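A single chain, nothing else alongside it, follows as structure tokens in the form predicted on its own.
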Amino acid sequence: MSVTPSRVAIFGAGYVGLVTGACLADLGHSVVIRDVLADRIEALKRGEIPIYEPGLAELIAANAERIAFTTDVREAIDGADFVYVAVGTPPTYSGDADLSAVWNVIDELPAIDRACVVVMKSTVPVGTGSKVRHRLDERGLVQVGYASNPEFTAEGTAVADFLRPDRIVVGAFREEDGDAVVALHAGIESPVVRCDVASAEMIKLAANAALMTRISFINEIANVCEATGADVVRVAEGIGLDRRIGPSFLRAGIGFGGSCFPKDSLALKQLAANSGYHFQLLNAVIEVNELQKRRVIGKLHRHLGSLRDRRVALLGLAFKPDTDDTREAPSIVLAGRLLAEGAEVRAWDPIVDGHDLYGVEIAASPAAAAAGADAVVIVTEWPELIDVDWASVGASMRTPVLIDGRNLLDPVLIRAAGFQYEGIGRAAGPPED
């Protein structure tokens, strides 16, 4: 399908904004990315990408002639056919989404005397679009359209998720605005879901809630497996082959983190509460996830007793592989709990430098982190950990205890290497003869 080039202004140079801008440029559009952080914009102009996302730096470099960066609102807006809002909406203390950055974008838009479409890419509560539409009308910007085009990209696979998505969701008040946003994605072969703005906003929140529910469900099953001697890996395989269920997001572990799931779960929970509805299932999903992160501490107690003056190595700081994002990462919770109990904490991650983790010593390799340790905890399923010489690592430890928080390693091989191995939802020891 041929692409009619458009000019797109993107407000926000974070994960969503940079990936959206790079991918739209790759589709043939002219993109200007604006951010309030001057240092970030200057770094981007020098070709320095402030986040780690596989393929993103290469995509931006390949489309450099179609991507510009600025801190100036008018420069970004000049001639734009679309204004994408891709700013952060972090949770407030009440759990509501903080929309201050969204409103800053809307309020600082200059008087626009031509047709263009404001497109909401940020994750916002249901009803935000109607409020933005009202604000635009109040300012006399009736010729400016509005559409909701939520993102469904996962950190670590964001570029592929944008260019080869499961679906493209477009909600609009006016049919022609939705048509324009759909046309902007020409060249991407994917089902398109057209709907009203409120439904598009809810699709994003509901999709994440469904994924979080699956994660917490399999973690609950894992905990029951530990109590009964079943193996959650085999259980997940067995139920995942049911075509009504499928295998996705059925991997037990120490809980989800990142910039989306925790934030969006709180936002949807608060949205329901503000609407007079108690979302019981989502409350349970959130509680299970929080408790799951802390179950590792209980496993360490069973093997080591008191953790005071014990040395524990955390392998992996990012909330998932192929990203440098530590927001709401289980590693942060674990490090905090270990330090509070008087343990010495060392950590390793191939991407995250960990300089902001107060009290945690950062090691250059998994082996260096584990040397002299009483226990190793695999927190992030980095593939590099599979090829570690675990027999050598175990020999360097004071007590070779390994808590596999992601069920990454083969229990038989790790026990053969001399470790006391414990995974998530797996038998604590080898089966009895």
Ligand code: UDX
Given for the second form:
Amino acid sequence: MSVTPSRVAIFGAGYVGLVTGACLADLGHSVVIRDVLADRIEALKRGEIPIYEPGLAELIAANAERIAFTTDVREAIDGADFVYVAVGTPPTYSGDADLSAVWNVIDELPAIDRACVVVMKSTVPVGTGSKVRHRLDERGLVQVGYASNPEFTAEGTAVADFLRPDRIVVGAFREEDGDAVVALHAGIESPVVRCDVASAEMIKLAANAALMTRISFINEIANVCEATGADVVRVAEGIGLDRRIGPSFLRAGIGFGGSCFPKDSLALKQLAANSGYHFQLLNAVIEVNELQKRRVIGKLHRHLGSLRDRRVALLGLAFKPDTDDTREAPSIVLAGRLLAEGAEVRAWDPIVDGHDLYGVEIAASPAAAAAGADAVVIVTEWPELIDVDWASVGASMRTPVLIDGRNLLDPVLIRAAGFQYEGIGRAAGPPED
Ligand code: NAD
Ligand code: UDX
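The form predicted on its own done, now the form predicted together with this ligand:
Zooming out: every chain and molecule, the one shown earlier first.
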């Protein structure tokens, strides 16, 4: 399908705004990305990309003539056919989504005398679109359309996820606004789900909840495996081959983190509660995840007894590989718990700088983090950890204990390298003599 170039303004130069902007420019559209952070915009103008997302810098560079950056609202809006909202919606103290940045964008819009569509990319509670529509009408922006076009990209694979999505969801109040948003994606092969705005908003929250439910489910199965002698890796393989179940999101570990799952689970829980419904299953999913992060501490206790003055190496700080994002990362909970127990914590991550982690010493390599330690914990499944010379790392440690929070390593090889190895939900090794 040939692309009719549109002019797209994007509010928010974060993970979603930058990926959306780069991908829409790659489809042939002309994009202006606006952020309130002057430093960020200046860096982007110099060609520096403020986040680590594979392929993003290259895509922005390849489409540089179609992407501009600004802090100025009018410059962004000038001639725009679409105004994308891609600002953060973090949790408030109550767990509800904080929509203040979204409302800032809507309230900052100048009078617009041409047809354009405000497109909500940020994840928002169901009902937000109706409220935004009402506010636009109150402000006399009646001709400005509104559509919900939730984002399903995952960090680390966001560019590919955007350009080759499982589906594009578009909810709109007016048919023609939805048509325009669908047409903007010409060039992307994907099923399109057209629906009302509230359903589009719910699809996003429900998709995340379904994925989190699978993770907490397999983590509970892992915990029962530990108690009964089964191996969750084999169990996940065995159930995932059932076509009705499928293999994805069945990796047991130390729980989900990131900028989306934890906050979106709370937002959906509160959305339900505010509407008078107690979402029992989602509450359990959240609770299982909280406990899962802490089970590692129990494992360390079993091997080392008290953790006071013990040295523990955390390998990986990002909430998952291929990102520099540490929002709600299990590493932060683990570091906090270990420090509270009186342990010394040394950490390594190939991308995250980590110097803002209070009380944690940052090491330059996995081996440097582990030297002299009583235990290492694999927190993020960075592939480079597979190729570490574990035998020499073990030899450099005070006690060679390895807790593999992501089931990354081969237990047989690691035990052969001299470690006391424990994964998550994995069969116990051969009895130690
Ligand atoms: P982010 O924090 O990385 O970026 C948000 C950006 O918006 C920041 O740079 C901030 O300065 C800017 N901003 C704030 N107010 C602004 C304003 N008035 N005008 C212009 N810019 C403004 O956030 P993110 O991770 O990109 O997430 C954005 C939204 O997308 C959230 O609702 C999130 O839940 C959702 N989402 C994120 C992901 C993801 O992988 N990160 C995936 C799907 C959906
Ligand atoms: C997620 C959703 O996948 C994406 O659709 C949405 O747009 C944003 O939130 P993201 O948070 O970037 O994406 O990463 P994802 O790969 O989904 O992982 C989230 C967390 O779940 C990570 O901490 C990861 O380690 C954990 N996880 C994932 C598991 O513990 N087990 C799994 O099987 C899969």
